[in-house]
Amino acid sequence: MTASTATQDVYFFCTCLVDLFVPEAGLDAVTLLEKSGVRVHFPEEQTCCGQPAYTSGQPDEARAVARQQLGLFPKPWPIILPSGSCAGMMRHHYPTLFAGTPDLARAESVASRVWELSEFLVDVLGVRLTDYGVPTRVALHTSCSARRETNALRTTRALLGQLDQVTLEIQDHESECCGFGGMFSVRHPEISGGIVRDKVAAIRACGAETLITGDCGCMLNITGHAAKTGTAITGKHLASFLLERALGLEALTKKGGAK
């Protein structure tokens, strides 16, 4: 695993999502940072970006939750997020939460430097992977946010593209919503119900052994319901399917280091 760019200095803000219920995506994306060259700091005092309020139309409650986060990125560095979803919010309406706000120039500041995992990965360390897995078939599942915010589809293909044992099958419902949206499957049930019904049987038809995806809400939905219907699917965050595959059980060091 090797990376054209020098050690650098990124933030780290993992999502509450990722904290509570997949710390190991978490842990997994900062090793992969660092074994690209990269020096993670993780703020401690992060909690939630905000998304969940401002997406059940509730401006000001967004705003002080965002707000909290302003002030945990004074350096000038990249802010690394493993969840397309989180880093939309950050990235593409911070701006528009704080407008008019003695906030606002710290919104922009945070949102001009978010970076969605993959993005980082690819479009700015440059990352190269080496496959020590054997073969396999997987699904990729995009969250909607992650697509339309962040073109994650476009860097996740090109990090799953170098695992030479790695095969991408593609579903017939790999561009659609997984369903759950955030509070839309709690105030539309049934309709959640029926979207994550219809992904989960393409993902079983395509043959594929792994479900990957960016973002851990979709992951949690997609396997919680097959899990429930009584066919099981392995789902894994792309943080951890890529260090398990790029570093393998040999190292925990890249093969040729940064450059």
Contents of the next structure:
Amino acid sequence: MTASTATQDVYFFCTCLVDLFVPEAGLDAVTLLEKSGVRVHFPEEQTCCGQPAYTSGQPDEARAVARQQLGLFPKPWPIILPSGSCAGMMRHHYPTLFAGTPDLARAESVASRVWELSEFLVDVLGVRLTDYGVPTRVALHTSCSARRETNALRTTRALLGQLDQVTLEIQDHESECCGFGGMFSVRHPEISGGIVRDKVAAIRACGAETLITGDCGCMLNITGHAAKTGTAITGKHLASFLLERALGLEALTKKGGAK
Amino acid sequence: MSQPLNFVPVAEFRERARSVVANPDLQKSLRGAMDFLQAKRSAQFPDDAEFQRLRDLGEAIRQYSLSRLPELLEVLEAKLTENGIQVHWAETPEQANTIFIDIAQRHNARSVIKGKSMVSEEVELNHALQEAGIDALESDMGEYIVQLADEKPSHIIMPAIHKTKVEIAELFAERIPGVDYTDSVDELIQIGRKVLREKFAAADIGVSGVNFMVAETGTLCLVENEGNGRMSTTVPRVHVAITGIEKVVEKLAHVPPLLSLLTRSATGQAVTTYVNMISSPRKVDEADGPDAVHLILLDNGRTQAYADEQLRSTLQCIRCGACMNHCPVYTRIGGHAYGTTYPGPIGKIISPHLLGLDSTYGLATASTLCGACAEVCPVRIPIPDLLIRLRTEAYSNPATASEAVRGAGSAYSSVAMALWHAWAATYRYPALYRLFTWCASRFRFLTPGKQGGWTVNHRAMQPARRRFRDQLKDRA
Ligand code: SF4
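Structure of the form predicted in complex with the partner chain, please, following the form predicted alone?
Full complex below, order starting with the chain above.
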């Protein structure tokens, strides 16, 4: 793995979902960044970006939680998130959420420094990966926020494209939402279930061995539905997949399981 | 016709949605129809940069028009009146119907032929006419099918998109006297045409919707493919157009970009077969056209949306239907499940103004906020942002709720609010957050196996053995 820039400091915002449910994705993201020559700082006081409350129509609660994050990044370093959806929240919605409050300037400063992991790897670090893995076929699901609020679709595909033993299979209706939508999946299971059912079927049908995604919300939605219905889909966060391919160290990522 | 659809209980919305999602045939036909419409649209916009430029223009025209709405409506009224078109203002659906029936009675009308008009659906005109003893027949093929089946449109552009060919064939054989079963599409269309042609000649009043109203010239623009719109507005001796107050633009030059966006977004056509421009009744030296033209302008909650800077963008809509064609929720539940005149994403953002948030907030929450709608909307309505706003209004405390939307605060529950308070109280204090997540992970074996709506479709979520932050420390 090579990167074009000299040592650089970055903040890592792991997201609450990774912290509690998919820690290996966070660890692999940190390892990836470090192997790319970046010094990673993890502000211990971080909790959640506030998105669950924001999208549920609770802006006061969202603001209270989001405000806590604003003070965590005093140095002008980039802030890297292993999630397109939380990155979209901080980049696009923080300025709206804090509009007209004394915290707006801090919110804008954070928003302007936020990077989804793959964006940073490709557009800033310009990483070049060497594939040490055996030939495999994967499907990629890009979350709607990642697709529409970041450049992660392009950069994630670029990273997978560097792995010459990996074939990207495009599932039917690839660009369609997986039906997660945070609280939507809990509040409207009758609709959410119909959407994720089709997503699981499309991924199964495309012949991929692994489902790759940069968003743990979508991953837990898709693999959680697959598990409930007895469909075999292995989901991996992009960071974990890249790491095991590029370092040829599959065993390393098998520790500390979630799910 | 069924009872007016002005109340949409949230629980029934769920039940309707559930039954459609569980019906494999409906799922297949909905998906097929949406795929077809998506493909047609995308073929019209091969160059994304061109599409973005055109929608910039469309958005700007609609925003400009709305910024001058009161003034443009005055100019429009004056110009239309000068042209001999009689203008009527209706604040509510009831008023619109009263005005219509009054016009009908003045003209001794006993039968009405209708071109496609979603606003007439919104006010349930057919229902009101029936009660007044006036015969109303839909002349748009899709509307005709829906009327024959005693149903409501399930899509704003394709009213009968929920019906399969075989269902239509059976319907025609059963309900049209003297018609034998055929499932040849051509023959079905011919049968429908024949029935309708006869009715055009006999109808006293023709009804239409309006796509754009031009203030400066006093022109009503009507876009259609079947020619029934032209027939409805020219053959009967009276033409009554009905539409919402937001459809006005200032100049004729504002129409072509909107028209191009509308037809390409709606049906994937560069232009429709008919574009009607109606500027007056028949003049003395003209051979045909109606003797009288009326326009009913409906408010029905639109001024409420207009009054709020953010919600005003709802009125930019040109009713192309692209948002529903691209919506993963609409694709799963179809149009009828919503229970409102306008289904899909546009229905979720406009219905609270028409019907009140108390009966419609369940629609605002029924979205993943994926943004597919906003991506295709030809006038750039930020639909997901509006949904978040409507959720905020619905869940706000009624004691302090804003007055921007009727029914604000109706989804408020003190239990849910207490949970959000608890969540925020935990997540805003890092020490509490750490304690909470530490416990969740340490006592993960206590995680409930049933997790509300989540475990309806998923295996239960279980926290990891050790949190990310603990594992990060280990490896340092
Ligand atoms: S909201 Fe936009 S996409 Fe939906 S019908 Fe209106 S103009 Fe078309």
